[in-house]
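The chain below stands alone, shown as structure tokens; this is the form predicted on its own.
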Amino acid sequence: MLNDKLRTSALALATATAAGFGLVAAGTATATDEDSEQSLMERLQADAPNNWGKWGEDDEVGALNYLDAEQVLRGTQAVRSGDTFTLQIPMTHGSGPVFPGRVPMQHYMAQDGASYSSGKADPLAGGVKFSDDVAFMYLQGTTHVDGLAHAWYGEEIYGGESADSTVHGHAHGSVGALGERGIAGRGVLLDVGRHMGGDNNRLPVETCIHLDDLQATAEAQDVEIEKRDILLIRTGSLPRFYEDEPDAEWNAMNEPGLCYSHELLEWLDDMETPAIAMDNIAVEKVVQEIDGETAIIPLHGALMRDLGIVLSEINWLEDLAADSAEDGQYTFLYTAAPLKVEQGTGSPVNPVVIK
């Protein structure tokens, strides 16, 4: 019976993936190489900042190179109370916010109390009994970190490696490289949802977050964004998935998020930003209009492929944000340990913030 469940799950995953690719392909029809000599992203990024080669030809962790020992110590200096906050959403069978084309985790018991009461399993010598379980999931099917080769445009991924290096697993820029390094440094929470969201402390759907919004939020919070800070940006969108009110219906395609601009990219590059973690499905607003053309997740290409900035999505920031609004402390030690998935495109993660 378990094998049947697993086969059904695998089929569902494959079907959902195909549907998801169809959705993305349809959405980008206005900006393909067939329509013009260069794609929209290739045109936009021609004069944008680029970190290829900055840390050597074999580099696979990009802007995480900014997080040296000095930066980790700077993060520890932000700790005051020792209070901790975990940022992962619950991993629940068949339920959870995921990007279109993915399905939430499928979790099954391989052995449990029923195995013994039904006579299908015997206690171990001495009488001990145990349970076992198995999970099938997209590696980006919960709070997660993306490897730098997860998204690209043109024919090259981060560092100028051929996109063919992603076939059958990422030979370069996999999340496994991020897992080997780990992520630790001073984090700063920018609660844009509370600053711009009105009475419910939540940004309306379809809201674009621009650089001046981030800077205005920092000013309102009386916090200084410093070089090499890990940015945690709260929109307030994620709770919509868990709420029952009719006006709170969650939709990945209309969530608020960062919007593409050269000004934003240049600022992030100047600030030597190593990583961005947000409480929405894609960090950025999924569908954007740029120069009269439709672009889907353009910042994924600009941030990961060109700047090597590590992205973390679907973070639960509500408890941290409420606590920070109460005590006025928006800086802390941020730590995250992606799993060492060799050649993987992404990894589940449960970040820990220590205030």
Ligand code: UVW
The other form holds:
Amino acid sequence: MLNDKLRTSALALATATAAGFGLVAAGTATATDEDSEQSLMERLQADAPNNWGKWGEDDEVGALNYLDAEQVLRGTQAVRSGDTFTLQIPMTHGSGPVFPGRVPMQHYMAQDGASYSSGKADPLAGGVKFSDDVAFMYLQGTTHVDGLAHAWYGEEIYGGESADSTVHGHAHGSVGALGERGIAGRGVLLDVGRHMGGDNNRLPVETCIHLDDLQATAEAQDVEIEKRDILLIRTGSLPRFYEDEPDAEWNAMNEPGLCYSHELLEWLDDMETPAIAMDNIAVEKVVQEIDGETAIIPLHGALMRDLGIVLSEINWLEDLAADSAEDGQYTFLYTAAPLKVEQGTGSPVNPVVIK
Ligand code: UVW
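Swap state to the form predicted in complex with this ligand from the form predicted on its own:
The complete assembly is shown below, putting the previous chain first.
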């Protein structure tokens, strides 16, 4: 029975992956007509900031190198009340906001009370009984952190390693390296949804968030974004998925998010931004028009591959944001522990914020 379910799950995952490839192929086709041409990203990024080699040739954690002990202490200095907020969404069997081509987690009981009542399992010596469960999931199928090799353009990933190093698992820049390091530092919440979103504190679908929107939000919140702050940016988009009729508006492709610009990249680089966590599916607006061409998740290429900035997606920021709107405290200690998935692309994560 369980094996049948697992086989069905594997099939669903394979089918979804194929669908995902369709999306990638569509994006590639719009970026370049001939293989010999440089892609839009290669052209755009030729004179954009780049951190390859900054932390040594073998570096796999990129801008997390900015989070040294001093930065962790700076994070602790932002703690006032000790109130904690967890940022992961619930992991629900068969349901969850995921990027097109992925499927939500599938969770099955391998052993439970019925195993004993049906006689399939016996209590352990002394009488203890136990349950077991198993999950199939895209590792980016819930709140997650991406390894730096997760997205690239051209033939090289973060650090200039060959894209061949992604085949059959990431030999370089896997999320496991981020898991070894851990993430801790001062976080600052930029509640753009509340600042620019009207009565429902939520940005309309298709909204591009630009650098001046981040700066205007910080000003309205009376908070200074400091160098090496971890940026938590709220759009207000994620609750759309959980409403009674989520399909009415929620769509991974039309969610509000950051939009590509050199200005934004230069600012993030100057600010030595280690990581960006957001409450949408891809941090950025998935489909963007740049210089009259369509680009799908261009910031994934620019931020991960070139700057080594770590991205975290599908964060639940509603409770933290409501609390911050009430007490005016937008800075805190942010911690997150990606799982040590060797050669992995991404990892589920449940970040903890301490105010
Ligand atoms: C993609 O956007 C493809 O992946 P993620 O959202 O996990 O970074």
